[in-house]
Amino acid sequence: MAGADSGQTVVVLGGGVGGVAAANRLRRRLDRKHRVILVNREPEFSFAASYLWVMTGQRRASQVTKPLSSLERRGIEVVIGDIETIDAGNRTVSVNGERIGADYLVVSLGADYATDSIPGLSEVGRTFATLAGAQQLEPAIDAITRGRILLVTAAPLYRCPAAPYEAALLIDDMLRHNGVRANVEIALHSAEPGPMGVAGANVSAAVTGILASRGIDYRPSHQIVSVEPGSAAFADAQSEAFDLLVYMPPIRTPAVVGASSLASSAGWIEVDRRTLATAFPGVYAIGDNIQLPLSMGKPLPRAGVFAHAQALVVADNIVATIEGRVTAATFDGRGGCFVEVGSGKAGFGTGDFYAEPSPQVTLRAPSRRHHLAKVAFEYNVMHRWL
């Protein structure tokens, strides 16, 4: 490791909304001596908490995504390619068969997507978790006139716990605008047992009331199995009949995040819920790669909104310890999320994540005002942070 008066190297494995986050927080306040380096196999960022947007026709790609090597006018080292291995003994990894070594390693790689635990569902439905699936959705959507949509969560753990109520609730509402709602019946099944459960009780029925004041039929605790065209099978062995099917797909770890000595034996990272910091020294680990349970029994949400606040506690720590002083920033558990209901509204849920015996959290009511400050949020990450 190099002395603490020469240059350091901080690698942030990870172009996500944690990734670019840490790695703009670490450049702004480390001397330029020091490298920062971020490493992501895309060429560019792209922001996931508008795919819905694309979804619904309000924003185009070329909108919510943009080149990764802007960063590199504000002194951020952009290396794109296949991250092969994760050495976090050693601070090394292997990127296009080339070795990249780190004072201190970041690890933000997200989670993937694994539609093919489910046979049929990424052959037959579509996705509003993608970038390309919300393109391909919109005109779906927008040429249906009457029959019946299905959107479902393909399993009790994915990525944005608001997302697929999002998803119905704009639906509902493009089909409203397009006058055409009265002939179109919207099912929403989802496996876990209810909206946003890990909020709390008083967050879940809030969502649920929205889903029934718009005439969504929703049915908790459903899992889908498998799909074939028009027919969706579930686990009760009951099939529901389609003519869209909309799905928030299941996820697993990172391949290379799973076979790394980062791993637990559930295959995430495990990190001080605190500090972040993994069992190996100088490494850290942020956003959806990693496992933290709450006292609940459930994990914390995998959600950007606390890759971004795990990022800023990272980053801090890393430039107090590179500049000699003491560490003292730690990651609260809080934090709140947009739930866009559409005709320019949303509600915001927010609260303490890490309260005990559960979280604490509180779900306002849906307003312009909440709407326009998610507006604001991407207008701050899509032209600030790159």
Ligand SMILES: Cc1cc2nc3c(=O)[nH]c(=O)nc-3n(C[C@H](O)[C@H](O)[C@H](O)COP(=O)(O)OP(=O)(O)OC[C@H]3O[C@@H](n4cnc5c(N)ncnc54)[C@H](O)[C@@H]3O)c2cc1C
Contents of the next structure:
Amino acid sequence: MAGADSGQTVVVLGGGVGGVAAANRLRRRLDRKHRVILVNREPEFSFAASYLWVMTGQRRASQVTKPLSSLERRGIEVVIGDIETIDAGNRTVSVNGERIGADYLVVSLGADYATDSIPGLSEVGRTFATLAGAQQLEPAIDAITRGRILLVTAAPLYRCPAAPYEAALLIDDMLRHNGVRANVEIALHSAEPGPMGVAGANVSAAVTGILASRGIDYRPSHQIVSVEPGSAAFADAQSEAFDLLVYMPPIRTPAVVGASSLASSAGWIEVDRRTLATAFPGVYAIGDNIQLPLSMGKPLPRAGVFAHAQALVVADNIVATIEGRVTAATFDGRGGCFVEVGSGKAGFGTGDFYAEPSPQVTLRAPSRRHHLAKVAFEYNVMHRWL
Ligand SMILES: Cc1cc2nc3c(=O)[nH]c(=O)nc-3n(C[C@H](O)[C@H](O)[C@H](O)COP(=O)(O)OP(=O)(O)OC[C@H]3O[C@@H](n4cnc5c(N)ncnc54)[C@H](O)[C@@H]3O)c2cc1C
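May I ask for the structure of the form predicted in complex with the ligand now, the form predicted alone having been displayed?
Shown next: the complete complex, the earlier chain at its head.
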């Protein structure tokens, strides 16, 4: 590998929230003699936090995607292709059959959807968790004039704990707007024992209260096991009828991570909770592909807000190491998440997820201000990051 005085190469794996934030920060802070390379499967960045607005028709797909090649004008080298292997010990990866070596590696490969773990789910149901799925849902919801919409979280572990609850509230809002809500039942059955459980009992109770106030029939701890057209079977042998099934998919570690020495026995990457360093020198991991256990026994939620914060910490520490300075930045477990409730309002759950013995998080009441803050964040991502 190159000496400290010569140019160093930082390779960022993944062009999602964590990867783009890390690459931007590295490029902004590192001397130009050092290379920053970002590798991603798809040529486009796609902002998942806006998919629910695609579902409601408030955004077009083109407004929430951007070519990753736009990073090149800042001096970030972008490689589009499938990462086939990661050799963490030697800090090399293979992409499209080519080997890329790194002095520092940042792994932000997200999470794969494990939709195949529930037979029939992807064939019969629709999801807002992909851009294509969100696009298909908008006309499907708009076409409904009567019947029953069943939303499910297909496992207790999924990306963004707020998203399925926001989806139920936004669908309610769409149906009210269409004047058909009185004829359409909305039920939400979650695999987990309550909404946003890591954020604590108060947040959970507040979200449950909002669902009830909107006439959404909420059933916690109800694990879906299989789906047929018009009917979903659950682990307690009950079945639920529906005209439209909407789901939040389960997740698993990205295949290439699972096949690498970075994977723990559970499949996810384990890191130092403050520095995001892996067991391999010069290799860091951030975002959805890491598992950060909290003292209350559950992992830190998979959320872009954390991937972003972790990206900045890792980038700053890589820059400091390259420049021979003492590394100081740490991830403190603080973060906030908007909860869209419809009618242009959002709540805001924010706090300290590293607090002992359990996270200290409060849900600020839905308001126009929080919704506009999310719009501003989206603008920042889509127009300043890329
Ligand atoms: C519907 C929805 C709403 C959400 N809303 C919010 C929200 O309001 N607030 C919030 O904080 N979070 C939200 N999230 C969660 C947030 O999107 C994720 O936590 C965040 O994107 C994680 O960033 P990441 O960099 O870890 O992974 P990602 O953003 O998923 O990026 C991973 C990238 O790696 C690429 N990749 C994977 N494997 C390979 C491979 N083998 N080769 C090449 N490339 C590969 C993927 O294609 C992807 O581009 C939401 C998620 C969903 C689904």
